[in-house]
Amino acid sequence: MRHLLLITAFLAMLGPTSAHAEGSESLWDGLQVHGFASQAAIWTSENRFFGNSPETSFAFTEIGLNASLPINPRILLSGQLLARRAGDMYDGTPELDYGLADITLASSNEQRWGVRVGRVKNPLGIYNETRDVPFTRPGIFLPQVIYYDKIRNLALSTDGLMFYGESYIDQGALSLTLGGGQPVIDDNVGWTFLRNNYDGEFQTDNKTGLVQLWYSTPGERFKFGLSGIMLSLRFDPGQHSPLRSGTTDIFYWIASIQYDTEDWTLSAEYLREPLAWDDYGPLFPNFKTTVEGYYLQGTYRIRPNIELLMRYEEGFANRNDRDGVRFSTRTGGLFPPFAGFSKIWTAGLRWDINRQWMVRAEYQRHHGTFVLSFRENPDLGQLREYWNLFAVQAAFRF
């Protein structure tokens, strides 16, 4: 409800163009309102992915409305309301995706400095800031070994401040972002980091910070960067929880590189994520691990409106236990070894029918189940090591 009130107030502040006050046309001339909607159908040979996919799932729907308004040359207001249904993980309740004021503190032909205040998208990797809009993703699904949909909201945005600087030279552009605040926490955090829905809730432990550094050549043909976020989550157990008040410390960082030409784009990213669980009690002993993931992806534009996608990705719950055997042994065999890794081949096709409509088809071959949500797959005995996924999606924008 708090999010709905925030976005309602934001849109009311922007107001419909037909309700201009006399003499205020110059303020509203820059108002832009856009939206999008998408619907997918997903089938898997085994395991659940975004709903009951072995029976064919239609539980992946996105509807978004965004608006932006330049108050003056130095202040830009923008926000987006998103209703996203994704299997058992997200139920389609409208949420404030982002809502911020972008304030330019200094600007010239050589540089720009500013601050973003509000709910701000985290500039993590190549795709995190644009992952919500189907038209700006490279496929129906992002590489799951890096852009986890099972804890999407935690990495997506932060309620706080982000300072940024951009420098433009003959050799290209260099940008730096530094920020901090409160991450967006939902029930999927507990399912992912505690592997169950224990009575209690997570809160941040006042240790949240973000940094991003990017370099791109003129025309952005070649770019690479480093980005990361550090946060500490504190679990406050409920009355019936078997766990104590523990903490989970996370350092999530990505190295990214991309090369872009008129007809094709090559992208690669590497993730490392040290994790530490402390003070949860004997049911969940203290433990440290380092998650690892990487992918290589190529897209080729056969025609301006038809694009092919190929990608290979690997992810590991523990980079020092790539076959998952130690992970399985530590849990007394409760988790099968293949729950500790995922190796995925993806092939996809995109067709832009016109400016407003796009359709996609995607096939994935999976070995392992690391990318799956425990919330959607609570019965570990039903998991299967090798499985296939096929999905189609239609998207509209205005």
Second form
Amino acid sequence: MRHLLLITAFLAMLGPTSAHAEGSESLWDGLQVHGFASQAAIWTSENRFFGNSPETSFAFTEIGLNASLPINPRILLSGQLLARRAGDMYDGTPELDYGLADITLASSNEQRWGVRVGRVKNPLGIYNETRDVPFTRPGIFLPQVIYYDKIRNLALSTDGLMFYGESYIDQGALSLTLGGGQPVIDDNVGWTFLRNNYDGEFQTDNKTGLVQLWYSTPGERFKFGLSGIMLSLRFDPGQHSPLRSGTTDIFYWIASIQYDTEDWTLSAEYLREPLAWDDYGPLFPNFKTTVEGYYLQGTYRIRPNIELLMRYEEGFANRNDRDGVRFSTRTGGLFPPFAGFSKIWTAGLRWDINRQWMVRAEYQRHHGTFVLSFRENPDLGQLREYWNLFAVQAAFRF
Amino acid sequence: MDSFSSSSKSNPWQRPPVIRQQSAKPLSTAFIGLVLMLWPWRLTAQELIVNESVHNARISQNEARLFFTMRLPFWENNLPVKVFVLPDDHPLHRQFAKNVLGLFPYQLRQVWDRQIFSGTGQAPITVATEQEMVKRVASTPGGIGYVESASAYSQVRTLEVR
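Same protein, the form predicted together with its partner chain this time rather than the form predicted on its own?
First the chain shown before, then all remaining chains and molecules of the complex.
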């Protein structure tokens, strides 16, 4: 709310002068409206992924509608509503995906500086900013070992400020983003970080910060990126909570590399996420772990509108216990070892039928269940170590 | 040319029609080949066009990329930039992206989509045909676009990309 007031005040200052300067041109001439919708069908041999997948799930739907309006060439207002249904994790209630004012403070053919104010998507890794737009993803699902769907909101967006600077030189382009504010969280946070939905609420401390650095060679053949977000969650227990008021400190960072040729795009990313749980009481002793994940991915364009996808990814709940045996032993076998990792092969095919429509199909071979949501699979005894996934998706955009 | 004339001169009485026919064939093939080589090359030398209000005489390839990836909001004379493009699958768009900007068309689409769907920028204005492109660039102060060959259009200025 405070941000909205700030934006409004800012625009009230700048808006009218620019409108006069433009003369005959109407402010609304620059309005752009875009949107997308997608529906998928998912089948898994065992384990639940995005709904009741063993019996074919249709519970993966994405609908987005956005508008952007340049108040003047320096200020862009934009917002997007997103309705996303994803199995038992998200029910499709429309939410403000982003709503911001992008203000260019200085710009030349050598550099650009600016600030984004409001709800801003976190520029983490290659895909996070537009992770819910099927057209911008390499497959139906992003690599789950880095872009978890079991807890996407924590890293999704920030209510706050992001400063950005870009420098264009003959040797390429360098860009830096620094952000701070309040992460947008939901009850999947509890399910993932406490493995249950305890009575209580997660709050964020004011320790939240984001950094992103990208370098790309001229023509953007090679891109290298480093991005990270640091945040601290405080659990305020409810009356019936067996847990005490504890904190969870999270540092999530990704190293990214991408190489483009006319027919090929090769991508690789590496994630490391140190986590620390403190003061939750005797039922949930203090605990430290470092989540790790990486993938190698190639997309090949047979024709400009037909693309093949191949990917291999691995993810671990604890990089010092990659086979999950130690944690399994600590929990007296309640957690099977294979719940501590995921190793996934993916093959996919994408066909852009025309400028509006796209369809694709995807096959995944899974070893381990680390990427699964506890919310969707509450009974650990039911989990199966080896499983297959097949999915199809149709998507529309305008 | 020389071999043809010399062969017909040295043997004027030996089966002249056959020799003529045989040597005329490669000649016409060579001529068609030459036309095919030069003519489409001239046709596909896509050119960057701007509205009369833009005073730059030339820009670098780096700058051209910045304009078409929507990263430069102003011209040197502070006029707002208005970018026009043809659809992604239009042959002229594909040629222009590769030959003039040094980018693959899918890279442009990725940049635009990231901006459109994260609220950090806008997409260029898409026009359906080259004629419409010229019309819109000519009538929009600060307008920038591209054509196959600018010599056919007097209402817009050509901008050299170094």
